[in-house]
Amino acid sequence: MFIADIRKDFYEVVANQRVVLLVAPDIDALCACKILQALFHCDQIQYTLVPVTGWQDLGTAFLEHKEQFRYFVLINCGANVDLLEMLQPDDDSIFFICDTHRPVDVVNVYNDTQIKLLIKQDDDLGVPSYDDIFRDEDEEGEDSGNESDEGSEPSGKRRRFDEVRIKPSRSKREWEARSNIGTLMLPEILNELLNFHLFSCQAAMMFFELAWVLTKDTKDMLWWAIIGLTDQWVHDKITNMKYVTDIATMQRHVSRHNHRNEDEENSLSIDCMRISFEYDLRLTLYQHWSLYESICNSCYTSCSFKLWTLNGQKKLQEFLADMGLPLKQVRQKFNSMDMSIKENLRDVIEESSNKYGMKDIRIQTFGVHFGFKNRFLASDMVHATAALLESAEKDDSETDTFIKALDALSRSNIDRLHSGIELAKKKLIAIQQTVASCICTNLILSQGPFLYCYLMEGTPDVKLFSKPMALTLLCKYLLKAFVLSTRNKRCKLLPLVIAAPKDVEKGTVIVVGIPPESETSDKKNFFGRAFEKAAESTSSRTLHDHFDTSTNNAENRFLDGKLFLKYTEREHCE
């Protein structure tokens, strides 16, 4: 059931009571969390935090805590599932859903007694209507002989979902099998719902909107916002419009709050916190590192250039010679730049860029000072927060990654974010090296209506690519390169899937799929539903444990050239 009001059906609900927040491994969950957090130590309110990365994790996390608590705050995770089929909690037990994944599955939204979605209504969510896809069971006659007493209610009375356990596909496949319950056009509205993947309004804006209600927002609880926000354009999960519109939500926040702390701030302390609205440059982490290495290494600029060329390296050369910039200015450190260099830098950019095709090298973002000296902006966190996040340091757990990403959120952690940052830097040069390394050895084959890359094992850095985030974002790096590179115009309408080593010792892979290249695309993934026809055809034992269903663990003989074919080629060639 959606929630209206989320201040007096959830936190309302929740404040005195204890409660357990299960959050999911990505950096709009760690926001979200960050200012739930924030809320939770205002109000006094306990609550236990359990990172969940994936489904097992969920129900193992349900399991242990089921019997000491009866309020679950899930974040970024259990929308897209039937909760109550998958957990099968005791009556008492309430979940309140924050998630960004779409589509939401349809128990959910019609279950109003222990289910209740914290998801804007106003989302084309595409739910269809209650009538199109559930049945009573006192109209499926025989199907209900045990149900005589309820049976006998007048058939205009609509009984409450859990006192009848009213059966739509609780099992999709049981459901479409079921052809003789419904219409026949039932079967075609959960196939055309539940096909496809694909992410909505951040879990962190949602929170913070909720502290704007309490009147308990803060600049911290806004920043984490936006890093929730530019995380979802970072990894490429939201339309540009969605995107635009979101920031000029967020700017109008920011414009509140530097108004509201005008007066309390007119002499700046040294810890003070400044947030500002930016049109700065996609060059990724170039505050941080040389001017150089950020072009190199940023997906838009290598890309643009096809730096993995001679004749890309030459094109660099000379936009930097457009510039005047010495080449000894731009291979140092940006903060060890020339002032007289660095005051223009950015308008100098944009004019040489646009000579060079690259007439979106600026874009709409937001930056934050802590102090005097610590600038970063949204997208700096976002690469330092997902790098510790999926850190491959042998000592570190999962749990140990999560609380030092969430720990780097805090402005009282520089030395971690900083940390963070020098990981990112790792993990941009690695892909930057596979991505340059795969094109120039023809790595990526088209698989009729895909395209497919495998990373082998002893790939450099192919660890690092074990990792959900880090595979996906080199996965759309990969065909964003591929389709400026090839002279294939088919291929360039094609969606690319990539494997890689998960485990070598059980001969596991994670497999990632990703929609074509297209600035218009609405981002929809249909991979999650051709990983399982894919596995169904080839026996193969597969984990689908990742909540974004695109990503998926399988065995080696998964990668058999032929699996998708036939389910892709219905989806993607229609």
Given for the second form:
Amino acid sequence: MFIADIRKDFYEVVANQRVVLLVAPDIDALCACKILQALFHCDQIQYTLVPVTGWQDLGTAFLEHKEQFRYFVLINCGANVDLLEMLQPDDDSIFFICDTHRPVDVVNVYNDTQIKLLIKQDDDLGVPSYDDIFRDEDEEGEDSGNESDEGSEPSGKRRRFDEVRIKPSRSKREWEARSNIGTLMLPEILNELLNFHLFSCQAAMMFFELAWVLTKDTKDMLWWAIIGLTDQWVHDKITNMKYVTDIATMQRHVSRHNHRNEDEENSLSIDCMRISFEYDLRLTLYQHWSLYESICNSCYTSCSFKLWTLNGQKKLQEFLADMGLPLKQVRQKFNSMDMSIKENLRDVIEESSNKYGMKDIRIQTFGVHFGFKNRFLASDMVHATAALLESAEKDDSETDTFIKALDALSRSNIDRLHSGIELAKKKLIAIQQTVASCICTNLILSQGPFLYCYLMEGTPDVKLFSKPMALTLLCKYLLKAFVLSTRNKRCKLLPLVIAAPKDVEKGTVIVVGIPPESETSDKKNFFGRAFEKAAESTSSRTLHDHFDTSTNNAENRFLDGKLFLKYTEREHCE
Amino acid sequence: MFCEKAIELIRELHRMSDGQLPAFNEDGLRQVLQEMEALYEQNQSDVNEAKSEGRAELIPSIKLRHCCLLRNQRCVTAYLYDRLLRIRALRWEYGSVLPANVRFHMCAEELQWFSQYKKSLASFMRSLGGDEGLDITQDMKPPKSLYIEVRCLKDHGEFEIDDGTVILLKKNSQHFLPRWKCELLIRQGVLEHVVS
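Taking the form predicted alone as the starting point, write out the structure of the form predicted in complex with the partner chain.
What follows is the entire complex, opening with the chain shown before.
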């Protein structure tokens, strides 16, 4: 059920208890986790933090801790699946789920006792009303049939709803015992609901608002909330409209924090943290890199100029000449550029880029500044933390990288942040080079209703792309670049599926699918369902372990069969 | 050369300067004691000879041997005393139960000394702080907060805290626990204090 008052129904409930935090591996979840940890430190609520990388991890962690803990807080995992069915908890375990994945599973919505959703109810979730999908016990309905799905959509089953609580396993057995009439069609509403996968309001913001309601919010927490929001924008999970709206909300908080402190007499020490609203350039990491490198390796500029072609390179040189920036300056580290150039840089670049067709070179964002040396934009932090989270070091397990990324978000670990920035630079360069090589060697094939690309094992830096976030980023850049470079009008409207080797010894691949590139896309992703159906049909082993259903681990065989292609295309069309 | 073995003992302790306790060098000690005995015997006979026959030229060699004896004594007592100091530090580091590999390095007398030290420390602690006594081996530095955040560096299995709850310490999980329960594990290197 949805929680109405987050302070009363969540915070005060766990106030004197021990809690387990199960956190998914994405930046928004990390930020939300930091905010919640800070709140728990204030009030001395004992907790245990366990990073979980997928559904299996979640199950294992739950089993390990269920004896000792009653309260579980799941961050960015668990809302889009029937949690009670999956984990089979005892009756007194209570789950608080704060998740950005949509759609929220209907069982989670309508369970009154064990599942509490820390989600704003005014998001247009499109949750169907209770009566449409459940039947009460009293109605001796004739529809007692069970829908024979392969178990991949358990919430689609009609259940008898016990008035006190749901006991899914028992009712399912009883159901099957009584089922005699044939299979039912899955109710249309649910079908529509479950077809897509979407992201929504970020977890970090949810917890920041909790902190605000408790008046325990600090600038650190605000900054983490901003990073969570920016993460969703950088990884293209929310629409521009929603991003701008949320930025406005954050701006109110930022001005509230800033107004308290500074005036002429008591100015803050330089070491204090200052967050400021910036209408800054869309060049990734430009303040920690050279301007030239940043332009070459940012998706927006690289795609607008088409920097993988010779023509594009020439255009870039023209662009720089147009702005009057000498090449020598532009190739230096940003901090060492002449002050006279740096002063009006943003306006100069905006003017020139308008001439070259880049209307949105500037974007609303926030920057932080503490100490003399440390200035970061929110997107810098996102890239750095994402690079740390998915660094492909040999002896680092996934939980090790999770811990490193979590550390990098604290202000006291600037070194780690800087190492993250270096890793992020390498990652961006690798992405650009891969994009360039894929376009130039025509690795993107059109398979009917979708585009398909497979990164062979020998591709340079392919180890970086065995992680979901990096691969998704590559996928999006690739699609943008492809749309701009192809002449085939029909291909511009197709979605893209990309596959990369995940583990060479075991012969597995990781597959990601993204919806077609469009101005007004609502970012709904249909591939989760499509992958599942395709996997059943090709009977190859797949592991739908990631919380984000558009990513999928599979055997090599998954891709070899023509069946995969056929079934994916069929599912997409429906 | 005389006193070489005694210096060996001292060097052995000096090598492990970070407070670790090396194995009790029973052999070395025995050799030093034998040397001392031999010197003493020689000295005895020489003194008797010098007294009875009035041979004054034996006096310097008697003096030399006497100096060697004193030096050996000093080295041996320094060795034994330094070991005792290290064992005392172990009580503060590890608590009242020593790990097996450390006990292995102590000789029987040292073990006895350790248990007596434990007893006197315990009775002292009981005498402080009213009825219950005060555990002064906790909180070696003044604590800043009641609960601290710790990160688990290796799998340690289950860990029980005061009210009976059992926490599973798995690698890379973080916990927010009462300070006094974690101190011991932090010293042992299982947990790491996370400062944010």
